[in-house]
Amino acid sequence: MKKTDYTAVVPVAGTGTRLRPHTYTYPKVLLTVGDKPIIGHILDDLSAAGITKVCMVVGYLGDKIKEYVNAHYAHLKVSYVEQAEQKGLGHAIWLTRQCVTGPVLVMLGDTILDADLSKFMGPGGDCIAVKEVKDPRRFGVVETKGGYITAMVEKPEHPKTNLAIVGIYSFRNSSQLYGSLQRLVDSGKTTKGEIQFTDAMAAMVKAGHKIRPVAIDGWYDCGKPETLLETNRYILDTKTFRPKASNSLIIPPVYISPTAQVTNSIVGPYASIGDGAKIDSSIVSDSIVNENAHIFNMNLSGSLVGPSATVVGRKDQLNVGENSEIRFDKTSCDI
């Protein structure tokens, strides 16, 4: 079975409530980490693995996601389905049943994974990614024996293991997966008010279906401001960039978009500056400045600045949404 036979399913319909105010007007997956939006890293990984067919589940602000993907990933065959109501991950994947035949690789759209995807598309059968975590109550959790999963539960109150399911799922025969999802949807069963993907897979395991756990080390959450910044630091550490700025000091690792303008400033370490951003007379470290944001006379650290936001004034820690403007003094400037 060739890698090109696989269809990747990528759910990106979530509203990203923990990243507000950014996600009031901007999809979470379009926020920058490192040198590009979250979804860009995911699609790069799929493309590098040889996958050419992608089905994305969109919902909230889905048109912006389509615009970005169509502009930057024309080499991929991307289709879209809409999840109009947030009914859970299982429901989102069930909606893609008309788009997928043959093998399927599900990759969640809210995390960045450092994993060899070839391990999930080899001859070894169906498998899912797992990782040991400190608090497994927040995740789907698996139990294993003899190299296979024997049980799995979504967000258990009293988990029997600390092996969490972390965002990659591979099935060589997608009809078996969609059959289990269909039975789950028909039954009306929900867990914590949602149709859970874990419940569909658990039913398959209970019926004797073999699913292997594949342990991965690199799993980077993008769901909260602090974890988004942590993921940004990871990406900047693992890639090589050659940022340019005028009359400025760059302290690596730093990414500055070729279309950004940085003057009279100190940038870094661990700063990402997006397309069209303007930074003048400022110090920016351990921060993400999204596209077309303007920053003047600021000392920022541990901050997220949303697309097209304007920040003028003094040292602080900020979490600024799209099209916002913040001024701490009466300075008048043209930026």
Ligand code: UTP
Contents of the next structure:
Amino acid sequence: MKKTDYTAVVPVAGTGTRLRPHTYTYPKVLLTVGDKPIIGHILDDLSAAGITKVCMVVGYLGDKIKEYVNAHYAHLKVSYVEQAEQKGLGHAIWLTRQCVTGPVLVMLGDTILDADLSKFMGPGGDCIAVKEVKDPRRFGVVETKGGYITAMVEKPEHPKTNLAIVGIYSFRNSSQLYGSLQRLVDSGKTTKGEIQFTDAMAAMVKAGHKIRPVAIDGWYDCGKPETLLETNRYILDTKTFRPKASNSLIIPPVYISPTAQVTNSIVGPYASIGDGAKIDSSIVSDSIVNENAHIFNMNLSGSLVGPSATVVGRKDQLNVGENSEIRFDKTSCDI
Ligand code: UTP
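After the form predicted on its own, can we look at the form predicted in complex with ligand UTP?
Below is the whole assembly, all chains and molecules, this chain first.
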């Protein structure tokens, strides 16, 4: 089976509530991390692994996603399926059944992985990525024996293992997967109110289908502000950029878009400055400044600034006499 036989299914219909207010106007996958939107990293990884066919499940603000993908990924054959109502990941994947024949690789739209995707498309059969996590209760969790999965449960209250399912699923015969999803949809079964992909795979496992767990270390979530910043730090650490700024100090790692303007500022470490953004007389570290945002007279750290947002601080002027003590906060310092 060749890698070009695979169709990648990427569900991106979600509303991204945990990333509000950014996701009120931008779909989560178009938020920048490192040097490009989240979906750009995912499609680049798929493309680098030899995949040419992608089926995306779009819903919330889907037109913006289509516009970006069509403009930047014309070399991939991308088709779209609409999920009008977010009924769960299982429902989203089930909707792609007309788009896919042959082998399928499902990749979630809000995680970036540092994993060799060819491991998931080799001769070893069906497999899913797993990672040991401290608290598996908010994940799908697998039990294994003899190198295969023996049970799968979505968000269990009392997990039997700490092996969490983390966003890549590979099936050589997609019709078996879609058959299980069809039975799940027909049964009307939901878990935590959603048609769960884990439930469809759990039914396959119960019927004796062999699925291998493939352990991966590099799993980077983009679902919450703090994890988006963490993923940003990972991407800046692993890629090399040549940021340019005028009359400024750059403390690597930093990404500055060639169309951004940085003047009289200190940028970094771990700052990503998007297309057309302007940073003037500011200090910016551990932050993502999206395209066309404008930052002036600010000291920012651990911050996410949305596209076209303006953040202006202030400069104070003092005329300070001998033995004065001026403090702008309550922290004591011995100077
Ligand atoms: P999440 O539940 O993490 O994403 O789904 P979300 O719903 O966008 O975010 P929150 O929880 O409200 O903050 C994981 C992936 O599956 C897709 C999402 O778009 C995301 O890429 N998904 C999930 C769908 O496409 N449809 C669904 O019904 C559920």
